[in-house]
Amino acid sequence: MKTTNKQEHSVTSYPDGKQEAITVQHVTKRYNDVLAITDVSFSVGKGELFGLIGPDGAGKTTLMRILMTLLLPTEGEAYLAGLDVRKEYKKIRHLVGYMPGRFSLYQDLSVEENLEFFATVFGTTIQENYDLIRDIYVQIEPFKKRLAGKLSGGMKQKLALSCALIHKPEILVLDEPTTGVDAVSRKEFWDMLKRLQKQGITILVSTPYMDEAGLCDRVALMQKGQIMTIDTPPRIVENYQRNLLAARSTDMHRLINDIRNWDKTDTAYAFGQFVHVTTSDDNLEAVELERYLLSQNHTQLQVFEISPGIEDVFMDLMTS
């Protein structure tokens, strides 16, 4: 990808000929002595599904609020569809759909009333753009008279997305939309995003769930207000060059402590039912770790080499 300077922010070229929908250039946000975001730069191509991946406190929400013109950056520049977030915020608010992390609709209005309200704000109607939200809204339409505050987490999620889409935005910005919902609703939501992307909508989504990174075209891994790497999920994993081991025994608490106390261990983290391990010598084989753990009297022991995932890359970048 060709990176342009400030004066050329609207003409960044992509391999497939797409242009930028979102451009962030050296953005920093400071609250007194606290740096929430430090020198963040990235761009999102038109029609791309781009993910900001990182834990709570990584700076994702602050960055999205700057893009939504709700906060001003301390330093740097940001553009949506070529519009400056500082100077052209009114235009930006009409071309962007925003779904904040917390459910922010009117809980004492019904599903239908919320949707009608947001349509009216943007000078449109439910009927005019119903085709865009049909696949989503049809799932909650049977409950259209129910108060929004009485909906389940998954139904609130679908209503919020419908309201963000009702004015047919060019860009959709979603701040941790799947946090707090069940696994089935998470899958349904990402299926909906894929269908929206096929309609030409640019999507910027943040999530703390590393498994959702693989559903994006490209991702930026964020930690402590900085971007550690940006690439496609497969390439991020391919660039991981370390030998990765997994271990399990009957006493997982003692296992992880013993591994961390081993003089050949570099990192050891709990991943589900296993401990993922990197060593100071990447030529070290699984049998050596197994031999050490057997000497510590671990039973029903399993140790083997594994392929890394996005979360392994994230942990490696944090400690490098």
The other form holds:
Amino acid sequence: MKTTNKQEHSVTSYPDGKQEAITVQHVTKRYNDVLAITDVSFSVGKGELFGLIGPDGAGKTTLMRILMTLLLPTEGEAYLAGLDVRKEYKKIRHLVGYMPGRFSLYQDLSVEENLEFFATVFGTTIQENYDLIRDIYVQIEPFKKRLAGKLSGGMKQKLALSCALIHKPEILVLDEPTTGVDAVSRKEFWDMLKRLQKQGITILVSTPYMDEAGLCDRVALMQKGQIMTIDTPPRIVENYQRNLLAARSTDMHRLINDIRNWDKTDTAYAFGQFVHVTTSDDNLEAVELERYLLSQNHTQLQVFEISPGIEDVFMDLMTS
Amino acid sequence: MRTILYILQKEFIQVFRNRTMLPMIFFIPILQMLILVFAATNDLKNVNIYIVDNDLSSASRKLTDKFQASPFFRITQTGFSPDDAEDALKREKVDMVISIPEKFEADLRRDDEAQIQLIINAINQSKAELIYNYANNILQGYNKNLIAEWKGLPEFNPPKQIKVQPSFWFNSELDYKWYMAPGILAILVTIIGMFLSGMNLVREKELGTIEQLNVTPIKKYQFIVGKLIPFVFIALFDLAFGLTIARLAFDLPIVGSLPLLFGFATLYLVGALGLGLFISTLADTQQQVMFVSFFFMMVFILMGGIFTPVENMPTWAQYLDRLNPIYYFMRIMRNVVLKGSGFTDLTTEFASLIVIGITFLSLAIWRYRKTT
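Which structure goes with the form predicted in complex with the partner chain, now that we have seen the form predicted alone?
And the full complex, kicking off with our chain again.
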């Protein structure tokens, strides 16, 4: 059994593009009595941009640290580029780039010194792989003499990405790269990821922001150490069978309370300027909700049916 | 090999960029050499004494004069009431009370024997012993003169006695500073090396930088050696700096070979820093490293023989000291600096330090985990 496994996973190049870059089979991680992740299985194809979506404490970081060979799984198997994370961690470390959730570069070294250090310990130079990081690095190059600790959040993130890419990894693993970053930088960052993906790099990225799910090729929704669903964002939405209503009025706070107090309401969440409502009876029409809300004296009321977005699906999956 | 060089380059940049590190490297040796060496003295001077002379005879005055003339004692109070004297002792105004009773001289003349009382403050046991020994010396000298005088023997023909002419090798003046300085230096390099390297390693854990480092192909031994070498250099620099201060400030003779001394120091530091790094691989915060390292330092220093000779310890403690790197280094420092011992005189120390160094360094490398 073991030998066949090994043969199956000993290929590090993917000529036909069908190979799996990341394979996770029934991985469980237990800290004493606490289960951090429970029986997680999924795979990421070569060149795919795969998202792990989930709230804080879902087990995303634990899973990534297992893949990065920093943590041993209690049970189960995991392979990166066909290499076993338990046994072939030395080879894996050459193939992957990792950007931890917390800024982990040397704050007392300059931008350039950090990049140079990580290039040299991987046995390469900045010049050799400059092409790969050029787009990102040019934005921080004017500050290359500045200490990393003195950079702004967005620039730190770009430096961290540059350092994770400097040895030209096949697989890039990013742990909540956009947490604590402003909206513009977040958008820029995802554009950068898309460009890296075009260069053939497999990307595994985790995020607590559900609106970023739509930017991935495929996503896995994680909660409490388990994967709730894995699919492409459009298919996840397609599979959602519930009827969804949106409502708004002048007093949003009272509106959401009133909707939640209605006996036909299943869930009600604020999404931007609207309240998204699912009802216990999926055939219920918008006018019924409107009638109820009018009886509660809401003004400038708008109620209509909408097609669900991926966030609605996740909210539903996480509460059911 | 090249990877180690890159790691070293990074470590040195960080050390010299650290604002607290440089003052520590320069300030600690100056402070320790110029203050501790003087302060850690066993010499006894200016012991205050209270004389209760109820006899007021020529014999009692002669005795008082003997104490007065000694450089070790200082008669600060005199009186007639033993109670007042005791009170002064209790309030620590004086360290010794000498009570000369009435008829002291008369008793001496009639019975050839008289008694006086010494009361010594023994809060500090070793100091009390020293005071007693010095006082006893003075009393014996007084006795001898008295016998000579009263038995009518001329002073230039004293009674026959053995004359002791001591010769103190390797420290002829018995200068305690020469004795203390090498010992203090041994502690200095240990503190600098062990603490700085240990704290540096665990700081990578605290800041999370180790996370990024662990996913690189850096090998465990490369990482540990990278943490070791910069601080060995810094400690050696401080050793040289401290020796220079000792040479300039109190003329410390450096009899032995300096290359030998620094060779041994390097070997010792590998062990001491290995222990510091081992501790920090087990710890998660700089605080933990501080406390645990401090504990080991205390035990090692107090058992290392800086203040008290190891030969005075119980046998089991002496056996335990075989594991104490400071014990060996203390001996090496004193023997090479004061006595000029060569390598062949220190083969036991050499072998022991090799074993200790390999052990601690291997433990550190073994315990450092890239994967948990």
